[in-house]
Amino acid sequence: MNYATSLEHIKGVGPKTAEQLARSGLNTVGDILTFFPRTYDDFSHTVTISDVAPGKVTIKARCESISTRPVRRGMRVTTATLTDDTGKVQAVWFNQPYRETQLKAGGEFYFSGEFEFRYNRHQLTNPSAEKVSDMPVQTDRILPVYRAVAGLKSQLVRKILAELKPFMTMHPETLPLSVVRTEKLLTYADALTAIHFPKTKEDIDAARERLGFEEFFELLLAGQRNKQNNAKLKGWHIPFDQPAVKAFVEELPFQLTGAQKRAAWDIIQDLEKEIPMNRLLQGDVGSGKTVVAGLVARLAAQHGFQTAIMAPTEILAGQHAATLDTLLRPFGVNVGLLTGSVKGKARQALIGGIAEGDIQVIIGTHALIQSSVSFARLGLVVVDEQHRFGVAQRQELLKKSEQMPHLLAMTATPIPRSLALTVYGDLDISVLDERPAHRQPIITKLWSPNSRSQLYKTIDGEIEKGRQVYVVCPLIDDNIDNEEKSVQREYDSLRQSTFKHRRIGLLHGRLPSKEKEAVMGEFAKGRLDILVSTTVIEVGVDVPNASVILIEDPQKFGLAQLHQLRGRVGRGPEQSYCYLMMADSKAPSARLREIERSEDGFYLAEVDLKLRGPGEIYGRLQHGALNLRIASLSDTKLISRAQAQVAQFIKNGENIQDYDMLARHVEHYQRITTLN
């Protein structure tokens, strides 16, 4: 038996069971061994019904009666009366009608769940239920609960893993023994056994520490190997030209911040090396990344190199083109914009100018990577909002050069330090963490729907002063099963009532590109007072006259995304406001209070990471998902320990091929995290 053995060869797994497991993505022994528990039910400490108190409890009881009824569309409630020698208690399950069949079979069960006062009575809410006679003795009654993928039952997974337990206990070590001993970790075999068959809570903690450490070790080692591979490549030598840089800076209508100067110097030093630059420029909203990109594009053009800047949307590409044309035209640097909207003779002329080298700075969308586009001498590639592009798309653009061009990735999403160490481990990082001097802090306030009319008067007062307003909603279409606002419904409502005397536009992702451009253009020119939109305005939209953004149902968004949306205002010298309209009059969560009190995107990113996980912060990985099964990217202490051991592993000159599983996992992470 090995990791690749089909589960059909395991005792008790027939064709039907194998089919069910396959639907859940479990095909081999390796799949199910690394299908780690979602949580655990602890049946080792039970109380009698007469001693039940509010909180998490476990009781041993029989089911006296049970019934299921529909309460509204898509929702069924199962209610049971549970009894033991000391009394009775109600149990309620939501959308778990199978409990009726399970409990009607009779017998004693362990029920574990939250005992609370709800719907005017005390009850056990959604308790797990395990038949006493089915309880495996060897677990000491701590049972793992697995994700119910495609209806998969935990009991089936536990049954198969019980058959595989002898294989688990003999599993060879996957990390260097020196690492395991230095860090005082469980062996891989012991960790697998403990996570699936824990006897105590300490077993679970030790197993998670070992398995999480290994995931970080693999990820960090992948980043370092990518960095080593990049160092072997030959890039373009672009020397520092002090007069050219000085002239560019002096021509600016504002002073560069200290952070912008430091980031520009980092990049200039990278360009002088023959190793291709591989740098991430991360800056909070409105910190001035485009100006830094313009400065280094000017330097590249001075030495006969072209710069390609790829942006995820036509709106953002257009704004970059307008900004950079203003900055670079005085120095004779030609700027071109290539998007899907550029057609016919104009497109052919533009592509010809790029191929001949007449256009030194080319800004575009995915259109830049089309086969018809070739460059005369591409020396610098800038990928803006790089997490919105896949690995393959970034690589296609890099291939447009005779040898590896310098790569500058930019993001307005502040990246938590733990992500910078792990997912972006192969990158050098520069940070823009200063606000340009002419920008004021944005006043952020949470509002109850009871005060909507008062807020609308406040917003109308801003419009009266000549300012403009964004209204952001989370959905395009109405959904009667929830209370989220539809952007279309909001647009119609505002036009027909409160703001019928104002000019209102509508923007969302399903509009054709030309319509999007037209609406955004009208707003940018001040011909619309209010723009009702989805999150398509989240990145790169720059209208200095917009001073108010109203975000409906803010609880539907992550903090990082709310911070990005807030950054659409405050781009001019006037005081700006971000209003968050709650869906109901309940007290806002502590999470939303954070966005109200802090404008620090880096702090909010850390909070978001802890509360919501990494999401797509690391990008659309086309060669597979990051898929950390155990490790938490907010666990900076474990990351630091793994980082130290990776450095020692490399220093010792260890051969990764001596560790089969480690080599396979590291290679996987190298593919999905590399930028070039």
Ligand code: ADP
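Superpose the two forms; the largest set of C-alphas matching within 1.5 Å is the rigid core. Numbering follows the first chain given and starts at 1. Owing to the predicted nature of the structure, the values given are computational and were not obtained by experimental measurement. Compared with the form predicted in complex with adenosine-5'-diphosphate:
Once the cores line up, the CA of G87 ends up 2 angstroms or more apart between these two forms. Core-superposed comparison between these two forms: the C-alpha position of M75 differs by no less than 2 Å. Core-aligned CA deviation for M170 between these two forms: less than 2 Å.
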Given for the second form:
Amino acid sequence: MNYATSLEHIKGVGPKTAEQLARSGLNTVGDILTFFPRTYDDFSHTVTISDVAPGKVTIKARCESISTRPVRRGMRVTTATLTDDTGKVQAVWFNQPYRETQLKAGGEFYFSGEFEFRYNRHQLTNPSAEKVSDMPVQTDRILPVYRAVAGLKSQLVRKILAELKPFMTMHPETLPLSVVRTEKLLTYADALTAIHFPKTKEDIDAARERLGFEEFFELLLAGQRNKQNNAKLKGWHIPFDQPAVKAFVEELPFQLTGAQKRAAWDIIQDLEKEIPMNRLLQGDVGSGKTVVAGLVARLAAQHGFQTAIMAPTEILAGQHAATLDTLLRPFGVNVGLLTGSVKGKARQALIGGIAEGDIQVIIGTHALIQSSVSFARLGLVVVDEQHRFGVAQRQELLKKSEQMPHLLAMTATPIPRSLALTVYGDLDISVLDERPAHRQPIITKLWSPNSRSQLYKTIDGEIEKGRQVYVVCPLIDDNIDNEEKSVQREYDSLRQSTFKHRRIGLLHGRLPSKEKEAVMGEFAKGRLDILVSTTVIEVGVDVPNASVILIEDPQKFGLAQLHQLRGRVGRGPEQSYCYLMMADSKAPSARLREIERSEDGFYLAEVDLKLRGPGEIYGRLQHGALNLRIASLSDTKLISRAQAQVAQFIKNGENIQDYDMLARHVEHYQRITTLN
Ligand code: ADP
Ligand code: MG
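Moving on from the form predicted alone, please list the structure of the form predicted in complex with adenosine-5'-diphosphate.
Okay, now the whole complex, with that chain kicking things off.
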């Protein structure tokens, strides 16, 4: 038996079970061994119902009565009364109608879940239920709970893993032994056994430490190897040209900030090197990333190189094109805009100009990576809001050069440095940590819905003064399909009542891009007073006359995202305001209070990281591509331990091929984290 053995060959797994496992993504022994528990039910400490107190509890009880009813579309609530010798308690499950069948069969169950005060009564919310007679006899009753992918039952997973236990305990070590010893980690075999069959809470902690360490070790090693590989590539040599840069800077309508100068200088030095640049430019909203990109595009053009700038939306690409055209045309640099909306003859001409090299700076959306687009001499690729693009998309663009172009990735998502180094270990980083001068702070206020009409009056006063307003709505039920409904409702209500005398526009992701452009254009030209929108306005949009942003139901957003939304205002000379309209009149959370207090994106990102975990900021990285199973990106201690060991590994000149699993995983991370 080995990792690749199909689960069908395991005792007790028939074709039907195998099929069900496959639907949950579990095909091989390796799949199920590394299918780590989502959480654990601790049945070793049960309390009697009379002793139940708020928090996580486990009771041993019978089900007296149970029923299910629909409360609204797509939501069914199952309610049960549970009893033991000491009393009764209510349990409630959301969308788990199968509980009825399970509990009606009768008998004693362990129920484990959150006991809380909700909907005006005390209840056990979504408890797990395990039949007492089904529980393994001699265990310590800490039971792993596995993700119920495609209806997968934890019981089944536990049964198969029990069959695999002997294989698990004999599993060869996967990390260098010296690392395991120095860091006093569990061996891989012990960690696997402990995570699936813990006897105590300490077993779980030790297993998670070991497996989390391993993930960081792999991820960090991948970053280092990508960096080494990049250093072997030949890059375009674009020498510094002082007069050209100086002329560009002198023509700007403002002075560059110190941070902008430092970042530009970092980049200029990279371009002079013989290897391709791989740099991340991080800067809070409004910190002025575009002009830095413009400056280097100017330098590249001076030496006959083209620059491609890719932005995630048409609106943004359009604004960049307008800005850069103004900045670069005086120097005889031709700027082109290529998006899905450029069609027919205009498109032909543009694509021709890019291929011939007549257009030196090309701004566009995903349209840039189409096969019909080829460049005469692509020297520099700039990816704005880089986290919006996948690795494959960046690579498509980079491939359009005969040798690896320089890459500047830009992001307004403030990633704490320790984290950036973990996730983007192969990148050099420049940070714009200084605001352009004369920028007034934005006044931010949390608002109770009880005084909504008062706020509307204040806002109307701003419109009267000639200012413009954004109204941002979150998705209903976090469901992208409902996006339209949410903004449409807000739009209708504002138009029919309070603001019926104002010009109101509507913007959401479902609109055809032509229409989006048109609405945004109207707003930018001052022909609309209010723009009701989803988060499509989130990135980069620049309308200096907009001085108020009203965000509905801010709880639904992460702090970093709220901060980015807030950055839509405060771009002009007027005092700007950000109002956060709470969904109810309860006291706002400490988390939301932070956004009222601080305008520092990096600080807010740290708060998000602490209070909500990295998933909030790095949702896509954490749960999407990176898919760390155990490690938490907020565990900086474990990260630095892994960092030290990776450095040692490289220094020792170890050959990664000596470690089978390590080599496989590192290769995987290398593929998904590389920028080029
Ligand atoms: P972001 O970093 O969010 O992409 P932008 O590049 O869109 O920021 O710049 C925001 C605004 O600030 C633009 O209107 C730009 O012209 C202006 N700006 C950029 N740098 C400076 C500066 N050094 N001084 C004053 N205004 C600046
Ligand atoms: Mg920008």
